[in-house]
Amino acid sequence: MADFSSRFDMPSASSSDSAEAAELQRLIAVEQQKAQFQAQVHNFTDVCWDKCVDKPSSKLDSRTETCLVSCVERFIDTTLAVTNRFTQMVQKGAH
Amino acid sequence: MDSFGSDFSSGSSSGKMDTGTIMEQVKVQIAVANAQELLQRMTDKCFKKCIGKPGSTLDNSEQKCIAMCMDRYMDAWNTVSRAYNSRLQRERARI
């Protein structure tokens, strides 16, 4: 019976439904962005661990910390450099 | 009457799960996936660092190495996370 009456309310129910769906979409997009960030951190940590950490010790010393930070920065710079140059190469090839 | 009620999942009269419940489940699933990713990569790195020639068991030094390695890997993960976050904020400030 309650379901039956909500069927009659359909016009107002569907506008609040679509508002709720839009809000849900927005919230999920936020979580997706957070998840993408985490995924990138996993990738960077993977690569930069190999570059910066040789023997696991009782603490990350400052040299290793600096290396890790630099590694992230330079990896991002490399990604940008590769993307930019590749774009240029593709554009040149198009002529 | 019964099949009518069972077409809808939760107890709410609109018959849908509310946004809060859905978002809780989404966040939990993302957190679980993140932890699995972390464990897989950590295990890989620490196996490489700590186990030389695989013996018949993990000896004491190998176990200690694994424990230290795990701590260092998580430290590295946090360092990378902070560095990436800083870089993203810097890039956003430029736009």
Second form
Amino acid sequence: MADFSSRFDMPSASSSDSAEAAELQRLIAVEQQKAQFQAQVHNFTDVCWDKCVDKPSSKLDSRTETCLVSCVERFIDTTLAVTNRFTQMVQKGAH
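Just the form predicted together with the partner chain so far, so send over the form predicted alone.
Lone chain follows.
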């Protein structure tokens, strides 16, 4: 990422300003990771609900619960497999 001070035409930053900018970037990255995680949860909730829940009721029957657990596990496994494969491809490209 470009230097924080140069993007706003500010005089060169002191070391404390640079440390604050680095901390702000770290906090933004953490918040982006949280947002991505929440989006994933929302996505597999939608997919698995549509796949497993025939009719909503006050209690989940064992078939529905088993279906939901399996669906979420498959979703997570698939996401991890794709992520790992992408990481391998990036690492091969970097060498």
